[in-house]
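In the block that follows, a single chain appears as structure tokens, in the form predicted on its own.
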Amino acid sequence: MQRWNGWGETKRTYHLPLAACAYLEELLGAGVHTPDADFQTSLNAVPPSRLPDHPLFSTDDKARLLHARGQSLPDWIALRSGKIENFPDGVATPETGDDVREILGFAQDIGCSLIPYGGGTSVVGHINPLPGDRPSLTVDMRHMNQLLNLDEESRLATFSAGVTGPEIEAQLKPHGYTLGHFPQSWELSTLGGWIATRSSGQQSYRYGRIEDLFAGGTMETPLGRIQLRSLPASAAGPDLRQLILGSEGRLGVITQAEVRVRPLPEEELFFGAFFRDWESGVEAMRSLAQANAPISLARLSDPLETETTLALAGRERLITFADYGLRLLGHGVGRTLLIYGITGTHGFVSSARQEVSALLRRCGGLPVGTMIGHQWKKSRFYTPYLRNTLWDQGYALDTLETALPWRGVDAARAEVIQSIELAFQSEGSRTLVFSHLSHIYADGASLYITYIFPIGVDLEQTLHIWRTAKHAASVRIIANGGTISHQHGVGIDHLTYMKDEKGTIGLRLLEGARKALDPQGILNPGKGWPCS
């Protein structure tokens, strides 16, 4: 069963060793334990629905509570405090595109807003009902989760849009194929959600981002159905897929998607390598990307993330032994850790391993085999559960991310980290901020920032501090030429910064498309870009 006020399945828990708790307490002070609102109290707070009865949706209070929020820090604070404020008035669970078409017609007839819902994993407010007189209806796509067609000759697979990552791979595997799209939310998030938010998987260096995988599909709009043909290439005007990618439910409800698949690899290995300092590691990452190195993944942790990752993992004896050996080899306090993957045939993996190891050594790296990489692979979808454990210990964890040219990576990292630290200091609080480069391109990289901080006794004050830090970091990202979102979309949290990225005319173009497809403004209002 999925947690109603946290991440993932209730049966899975991230174990935090005593040494890790001591590490956090030393750096941040003792965590403050605040009692959570219980489920029944929150359920009792759900107001009466403003929607009439309809066979295609439910106005059940429990369903409405479970679809009221996503996974952003403001969502967590709302759920944990019981101050949720806004709820959908109903939850629809369509099984076909025709059901979605009927639900859209209903919404148009009565003027209610309609919120597409995939796995509920949004960390920027995509699925939150907004305040106002207009009732809202959440459309949960979970029942539309089937492989509809597999064209093995063209290597194209058609799925219903509510299919989750594990469901995709489970349905492709018997045929010998994989999609290869593995965001950290992979276990819960959906294909339609990936497309609507321009998702990036952990192994995008091999398989591509979702825009590389999305070949065509179907979207239901208030004006009717849009069918996007799958073509290898076309010069017939602008590519309409690019309008749907990142549209965040503002233009329609994605019901089917045709995606490019690949044969399952014969072998896949993940490796670790250490560098003496951050600068050497960044240079190695740039070299990997610009040499078109035969890797499927590259992730470089800065010194503090390297230290914190080892501290939170426990296994003190192993860490002490590894630390001693690394220091003997000159990899001390400022060391950084690179995790990289190689995927393909047995012969390819063997030769690529030698090629990549040689490149890393030329950049000052120390390859250390597969043990660290294997541990990373085992925990890569387990790590989000750390948020639940930290909260129970009195600490909050949040992230933000961007992508920018190589020339701006170091300056942006330093300024963003400093802006977050200063924001917490100004409010009399402390934070632990660290970073990694998670996706690399020939012209730049994605910078991913994580910060942990004590929860305040007053959760409203905690939210205020978070907003202060989030804004300070976002301003520095924009000032350094970065995107406001590399992989999490816009939702509510990034809305303010869209004008800086798209410009006034660009926003008018997006709003013009929205008005053309949704003249009543019923589709996920207030998300993605500002309304005119």
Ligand SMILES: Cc1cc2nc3c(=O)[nH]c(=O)nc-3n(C[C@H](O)[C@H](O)[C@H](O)COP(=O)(O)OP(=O)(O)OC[C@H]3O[C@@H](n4cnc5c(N)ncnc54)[C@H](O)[C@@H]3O)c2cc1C
The other form holds:
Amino acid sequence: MQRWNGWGETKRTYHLPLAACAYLEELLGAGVHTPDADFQTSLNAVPPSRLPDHPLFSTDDKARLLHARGQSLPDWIALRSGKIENFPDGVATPETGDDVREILGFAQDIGCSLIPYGGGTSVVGHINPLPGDRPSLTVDMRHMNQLLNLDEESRLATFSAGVTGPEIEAQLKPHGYTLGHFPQSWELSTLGGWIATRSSGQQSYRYGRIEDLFAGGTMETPLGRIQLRSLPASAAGPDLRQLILGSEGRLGVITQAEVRVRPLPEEELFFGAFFRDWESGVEAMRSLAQANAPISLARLSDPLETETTLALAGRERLITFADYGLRLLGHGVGRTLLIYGITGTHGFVSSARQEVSALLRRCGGLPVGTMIGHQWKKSRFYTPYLRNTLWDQGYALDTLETALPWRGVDAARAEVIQSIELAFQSEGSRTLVFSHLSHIYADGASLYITYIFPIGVDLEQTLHIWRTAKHAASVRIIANGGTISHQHGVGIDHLTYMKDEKGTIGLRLLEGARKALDPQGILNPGKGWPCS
Ligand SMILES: Cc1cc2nc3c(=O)[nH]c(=O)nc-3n(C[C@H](O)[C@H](O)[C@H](O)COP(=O)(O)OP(=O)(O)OC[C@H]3O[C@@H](n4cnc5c(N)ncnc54)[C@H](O)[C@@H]3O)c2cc1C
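If the structure you just shared is the form predicted on its own, then what does the corresponding form predicted together with this ligand look like?
Below: every chain and molecule of the assembly, starting with the one above.
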């Protein structure tokens, strides 16, 4: 069963070692756990639906509560405090593209808004119903989760768009293929959600981002069905796939997607390497990307993230022993940890391993084998469960991210971290802010910031501090020439920064497309880009 007010399966818990609790308490003070609103109380707060009964959807209170919020920090605060405020008036679970068409027709007839819903893992408010007189209907795509066709000759697989990460891999594996798209939310997020938010998987360096994997597909719009043929390349004018990618449910409901798949690799290994300081680690990341190194993943933690990762990992004796060895080799205070992956045939992995080790050594790195990389692999989808445990201990964890050219990475990182620290300080609170570079390109990298802070007794105040910090960080990101989002998308939390990113004419273009496809403005209003 899935948690209704936190992350993931109820039966899975992230156990925080005692030493890690002491580490957090020392840096942030003791966390105060405010009691959570219970499920029944929140259920009782669901107002009557404004939609008529209809065979296409349910107006059941429980379904409406479970689709009211996603995974952003404001969502967590709403769910934990019981102040959820807005609920969808109904939840549809279509099984076919024709069902989706019918639902769209119903929404057009009565003028209700439609919120396409994949796994509900949005961290920026994508799927939240907004206040207003218009009823809203959430379209949960979970029943549309099948592999429909596999063209092995072209290595193209067609799926219904509500298919989750594990369902994709389970259906491809018997045929010997993988999609290789592994966002950290992989357990719950869906193909349609990935496309609609331009998601990035952890091994994007090998497999590409979702825009590289999405070859074509079908989207139902109020104007009619858009069907995009999969083509290896095309010069026939602007690429319409790019309009669907990142459309955040504003232009239509993606019902099917054809994606580029690859044979399952013979072998995949993950490694660790240490650098004496952040600067040499960044240089190594840039060298890896610009040398087109044979890796599948590269993730460089800054010094504080490196220490926090080691502290939260537990296994104290092993860590103390490794720590001693690293210090002897000159990798003490200020060290940074690189996790990298190599994927392919046995022969390829073996030769690539040597090539990459040599490159890292030339950059001052100390490759330390597969133990740390193996641990990372084991916990890659488990780490999000830490958020539940931290909350129960009285701490909130949130993340934000950007991407920018190499020349701006260091300054942006320093300024964003400082802006978050200052925002918390100015409100008399503390925070632990750390970062990593997670996706690298020849011309730049994505910067991912995590911050942990004590939850106040007053959750309204916690929300206020979060807003202050989020805005301060967003302003620094934009001032440094970064994108407001490398992978999480826009939703509602990044809406006000879209003008800086796209410009007035860019926004008019997007609105033009929206008005052409959805003149009544029924699709996920208030998300993605401002309405004109
Ligand atoms: C713990 C955690 C880790 C995460 N890690 C990553 C990561 O590594 N990389 C990354 O990119 N993101 C990550 N995210 C963010 C999130 O998982 C992604 O944005 C993901 O792509 C959302 O997919 P979803 O199916 O849950 O979509 P939802 O959250 O349900 O919806 C997101 C948006 O897509 C639209 N949408 C969904 N399905 C359709 C459809 N069929 N047709 C049209 N529109 C649709 C919705 O209307 C909404 O606007 C993470 C989130 C969490 C909570």
